[in-house]
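One chain follows as structure tokens, the form predicted on its own.
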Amino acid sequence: MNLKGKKVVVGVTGGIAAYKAAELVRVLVREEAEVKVAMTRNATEFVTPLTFQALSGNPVIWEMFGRESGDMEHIAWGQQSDIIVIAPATANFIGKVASGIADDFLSTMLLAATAPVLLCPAMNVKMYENQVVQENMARLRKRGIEIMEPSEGQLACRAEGRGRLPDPGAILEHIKSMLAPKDLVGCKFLVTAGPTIEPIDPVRFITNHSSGKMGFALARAARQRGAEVILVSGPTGLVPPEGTRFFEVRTALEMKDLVLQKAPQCDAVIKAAAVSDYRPKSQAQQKLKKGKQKLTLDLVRNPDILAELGKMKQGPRPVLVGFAAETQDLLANAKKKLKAKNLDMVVANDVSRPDAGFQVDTNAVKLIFKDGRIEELPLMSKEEVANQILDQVKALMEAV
């Protein structure tokens, strides 16, 4: 999802995690996003205006009646933005909306905004398990508030609990699936990512470069898109996308057991994990010492995962798209898996290209399908590349 010309209003309140806001802000001007902020009085004391300006670009509006504050800004801000988020949202704020008081510029433009509102409760875990709390939050949702749940972890009164204001990549990631179109809704994905680790020793294991990013910015599109994801990965230490069926392996076998036991229940599957093709053929049970003498690895294919899929395929359904990461002959060789492996798509791209592949955030790849249609798709960001992949796995899946 694309943020860019997107207005975004960012809510202020006044709790101590007001400092995280500023950097929520960056990561929306970041995306692109026209941002502006609205501050609560009491959030002031922990943040300056200026710096929610000097990071947005835009005027702060912090006073209803303040010099800042223009005629009917608050109806304006509330009714021609494409969303609204409150981070954080103090127990006092959200029992303000709830019980429907505007007494200042931000409760007041929610209380007139037509926008999407996204709500962030951060504070005392004993004030966020609080009933009235609850009630309130409860009441808001019916009303169509999104209200997104608190981080578990260390507070900044030093309590231990759920009240954190989740990181603002994840707050950005919410805002991103609300914005999405929902045109996946119904479909059920498997997503494949990152690397295989094949273990030669307990500490020793043959491995490649794949981060996984590829692959997580395909679940992640497709699950703000509506649909229901199953994401298997390698080892990579990316944080799952928020609302997928995350599953971990580590080695080839496992990601072939995992993937051939949920692929029959799924509308498309996309095989983004770069797959160790061989593995030793026994493991040493002890770390393998130095010697004097050379080591010499006897290596066993793994099996195709891709290759099985395809003849499990009988009729249109599942969807299936491989990845071809070449290093040369880049058509030659996806062309031939496209029609060894029984797939509808492959995604062709050339890892030798430093801004391409792996390890990278950007990637630029050709999309070949089954019946000779070759569509090359230029340098962009893995967000980008994963929604062009998506808009042709859903056309594949509207066609039959």
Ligand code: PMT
Given for the second form:
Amino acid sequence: MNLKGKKVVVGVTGGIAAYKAAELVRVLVREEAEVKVAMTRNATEFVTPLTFQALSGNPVIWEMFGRESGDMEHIAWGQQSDIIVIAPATANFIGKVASGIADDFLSTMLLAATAPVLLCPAMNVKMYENQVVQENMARLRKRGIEIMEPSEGQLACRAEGRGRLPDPGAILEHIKSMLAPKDLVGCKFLVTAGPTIEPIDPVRFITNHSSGKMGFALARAARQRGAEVILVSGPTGLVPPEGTRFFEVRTALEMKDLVLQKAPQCDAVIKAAAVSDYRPKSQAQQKLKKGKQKLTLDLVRNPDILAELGKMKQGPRPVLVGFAAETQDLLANAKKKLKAKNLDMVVANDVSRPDAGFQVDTNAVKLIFKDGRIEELPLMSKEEVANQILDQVKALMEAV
Ligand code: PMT
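Can you swap the form predicted on its own for the form predicted in complex with the ligand?
To see the whole picture, the full complex is given below, headed by that same chain.
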């Protein structure tokens, strides 16, 4: 989901990580959220309000008094926004919120807020581990405030440990999770993603162009909407979406074993992975030396995992969704797969298009159903495609 129409208040407190809040605001604006920024006075020592005004396109507030405005923003901002994100949240600010202190605009706004609150602590590792900070965070969690664990790594004070503000992309994913409709709670999804790799010898293998983006978008969106998600992926290098149970495999045979083991416990299986249909008949134990001009590889068929799931399917669950990656006769080929593999829906994509299919961030798909219905989706982000697919899977699950 993108954040169009969502009102997000970003609170910035006085830690060195305040500079990263600028990138968070930029990312939120790019997602079409309406962003307002409030700062503590100390935060203005690290980054100027002008920076946030320029990035958000809205006035920034850091003073409780002395402003020409009578709009009671300290009340309105916390009650008319969809979410309040405090990033970074210093130990001092966490202590104030935990103790109900309201001695500046940001803490006062928070005390009167009715919107959900996400705190992103960032500080020196010893400060973060300090018992009083831990106790303050425990108190806030008890009151329903969401707190995002800081990342591990080198801190601004050169110490190593947990205390880094998470990357803006990770914070954005957390915000989307908090804002997404939880309409898939109680559902269990199995999603496959990425390529498989079929070894030729210890150095070489056969694979394909799948980046994993489509499958990861599906897993992320399902998780954000409250589902329990198992993600089985070939090697992609992508960061698994927060909260998913992630399994990395290499070969089609490994993927098959895991998928056939997990699928029966799931409500829906969505197979976005680009599974190699063939593998070398034998895998050389040593690196093949280039000698003769010609090298012939004998390839044998890999099992068709989705077709095996189709054969196993006795009743309406799991709902089975496959993809069809085609370069010609898209509908005819996709319909053939829908029937041959006993699917409930097939997502057909023309992978010869430069803006769809492998690697890119967008996709243009046709959703084809067992009852003959076809839904053509315009080109959109893989994240939006994922949510459209999930909407249809939800409808299929509810129909049975
Ligand atoms: O990963 P990205 O870079 O984001 O690219 C996305 C994608 C192009 C990989 C994705 O949108 C897509 O089309 N995935 C399916 C690719 C594929 O293998 O399509 P296919 O038509 O060859 O296979 C049909 C279906 O059977 C697929 O659901 C596939 O997972 C499944 N299959 C195929 C072969 C096999 N041996 N076992 C299978 O389960």
